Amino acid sequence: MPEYVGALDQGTTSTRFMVFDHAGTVVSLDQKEHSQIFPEPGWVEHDPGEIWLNTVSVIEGALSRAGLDPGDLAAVGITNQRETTVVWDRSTGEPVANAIVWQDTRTAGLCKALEAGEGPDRFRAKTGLPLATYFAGPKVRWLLDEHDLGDRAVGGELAFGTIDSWVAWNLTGGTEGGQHVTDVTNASRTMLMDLATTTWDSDLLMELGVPTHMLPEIVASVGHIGSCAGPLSGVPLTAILGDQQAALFGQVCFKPGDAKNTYGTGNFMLMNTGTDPVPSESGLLSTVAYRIDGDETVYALEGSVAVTGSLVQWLRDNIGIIAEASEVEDLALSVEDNGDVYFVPAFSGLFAPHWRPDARGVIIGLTRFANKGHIARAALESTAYQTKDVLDAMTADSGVNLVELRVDGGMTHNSLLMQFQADLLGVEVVRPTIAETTALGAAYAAGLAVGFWSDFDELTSRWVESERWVPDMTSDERTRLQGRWRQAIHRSLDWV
């Protein structure tokens, strides 16, 4: 067998290509950055025809970089932004418009719409989602409106997916034979699956007016799903999983109330759950973790945190207090503490508990004493806030204490952060030696499903930790702080 595996990770800011060995090793990577589209206030949109140009770069990239070829990988996982949301003609290949990033607001109208006088819950008993701008059904629906494509949508000339299809459509040969498909995961967020039968559904698909031509397979999210063309010839393409769900899975968490969150552009906790959907009635999302082929499917609670290492870039880019993202954790350190100022970031109004859309950024305690350090503590610190939120959401529909929570993303190379995060939450933050988990949880998963790995015990011996945060902030300062932090979301659910 070959000795290697790839991992293709298309995320919200950048594409890369990583290649593991036996151990779990980086042996190469290349990555790429792609560009971020505002048409309107609120839009956010992606290119997808770079997207597909930045994938094969960085593979080829990658494999250059360590002197592979295709042959010596044994198989290959996607993981990607999850709800973006893609268009394309089957013929030509070509996207009839950019993509609907998952961050975009613009069918706030139609969800409202859709909601039908029965608020936004209308659909969460079938799919475990609330009626909100995140998911794709909504984002499909206003392309096909907005461009005119109902008939040709019924007529079986558009296919829709969301990035992992895009990708994988094209790496499995696109107009010449490629696979139109997407796993159950990110079946998952479109709103058009069922979510016990994980089948796409006819009533959904009706009430948001999504035809059943333009949809993809729904396959397992670890097991044989294709063989590549183009810069990975011949490799096997095994498993895909949405992003979120591949670092819980890097995480190593198969084990029902096993928990980890994610620090990038925005923060994603989600605990496996097991093999039954867990209703929320805290505000959080009921979602599939992933499925073996062949086995049941296992299910996770997820809460979503729209803008947490994407305030970092906007103090960066649109203001200009820092002028590298790194620079952030020391201007927070020129200061002793927040200085009373609180930054909600809801540039996409407020996900998880809150599902308010209508909620804008506000940043409240400002005195003639705060300067930019406080402001960068304060964006910081919104993180750990946003995180709190969810965790004392799912806690409260899981029934189950954490002891520790397993973090990942670039933002917990930030001390400060990590910190304060577990002093706010009263429970150990424990980092992996691999942070960046996502792609590692597509290759674990790409390479269990050809024997590269034998289970999920050979997986779970090679988590090692790397760094440990032990709160150390009384009880009485928490609930304080926690209690100006409930003030300054009001302040942001009030502006509208």
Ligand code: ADP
Second form
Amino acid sequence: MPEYVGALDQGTTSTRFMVFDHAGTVVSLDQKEHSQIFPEPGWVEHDPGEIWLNTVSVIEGALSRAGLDPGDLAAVGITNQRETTVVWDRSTGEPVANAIVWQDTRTAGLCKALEAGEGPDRFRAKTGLPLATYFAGPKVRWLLDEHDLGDRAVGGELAFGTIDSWVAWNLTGGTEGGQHVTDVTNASRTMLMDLATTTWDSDLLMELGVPTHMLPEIVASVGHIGSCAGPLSGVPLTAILGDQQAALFGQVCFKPGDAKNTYGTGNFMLMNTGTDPVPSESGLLSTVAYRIDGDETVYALEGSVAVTGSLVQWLRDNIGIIAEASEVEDLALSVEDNGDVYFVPAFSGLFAPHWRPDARGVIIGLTRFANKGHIARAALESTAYQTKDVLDAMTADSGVNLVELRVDGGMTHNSLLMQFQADLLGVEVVRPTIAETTALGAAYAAGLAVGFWSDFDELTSRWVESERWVPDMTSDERTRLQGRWRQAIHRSLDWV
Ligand code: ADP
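Counterpart to the form predicted alone, namely the form predicted in complex with the named molecule:
Let's see the whole complex now, leading with the same chain.
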């Protein structure tokens, strides 16, 4: 058996390839950012061609850095930014347009029309999702309408896929016999799949106007999916997981009630709910956690927050009060507290638990006293407040009171934020030694499929705590702060 497993992490801002050894240590890594394209307010696009070129480049880069050949990899897994939608021509391999990214709100009108007077929860019972711009189905429909592609889609000339499909198709040969697949976690974010049966649903396809002939085959998240060509020639592709589900896997949340929160571009809290989907009455999503080929599907409840780390990027790129994301901590520490300033970063509307595409960002509570330190502090704290709203919804829906929250992602290196998070939640916050849980989860899943790792117990024994933040705030203070936050949220929702 070869000594390593590869994980391709195609994220919102960059593409990474990582090689892991049996101990779960990263032995090689290469990473490349891709362009963020903002053609209009609220629109966000990626160039799928650029993403594929970067994929090839980071695979070759990581292998050559460690002096490895594809033959040194026992298997490879893909994890990916979810919902981002690509339509391409099967015969030329060319995308018909830029990918529409998950944060893009251009389908707000379409989503409203799809409510057909029944409200945003019209398809919730079947899909686990509210009608929202976040999901892939309306994005495909928009591309077909805008580029007048209906006939070509019906005729089978075009392929639809989320980023996992696009990368898997290219990685397994593209126009030379590439596999047109998506795994069950990614499929659960399209609004086209029946969550209980995990199959494409003909009623949903008809309602959303998406032709069957353009759909990928839904496969298990862990199992033999195909054999790679090109830069990974001959390596078995044995796992595909959406990025948040991969992080859940990497945090070894294999038991019902296990939960993690990832602090990246956005924040995503997922709780394993076992083999039955749990409907949400509190504004969360019911989604697929993973399926191992031959086993039952495992489900999750998810609280998705669109803007957290990307607010720090915005402070850097659009406002210029910091030069690097990490500087936000010192700037926020330059003031004693938030000075009663609150920042609701509703740049893509508000996701969980509100699901309001029309909400817009607000900074409120400004006086002549406020300075850039307060803005930085309020920006950081907004991540913690949004997470608190999601955790409250999670507790209400699942009936599980978390004793601790497992965290990962770029923002967890910010101790000020993590301490404030623990204070606000009243729950201990813990980070594992391996912070790259998304790629690790894809590697674990790929390795499990080929016996590189034997079972869940072996993976669970590898989870090691690195840091812990213990709550240190009175419940009166917590209640007061939350009340202020709620007032700020109302202002954001009122701005229509
Ligand atoms: P993704 O995988 O979504 O691209 P990462 O997990 O790599 O995201 O996290 C990157 C995000 O974290 C960026 O949005 C960045 O602004 C934010 N970030 C990175 N370092 C810090 C820090 N020290 N404090 C606050 N935010 C940070």
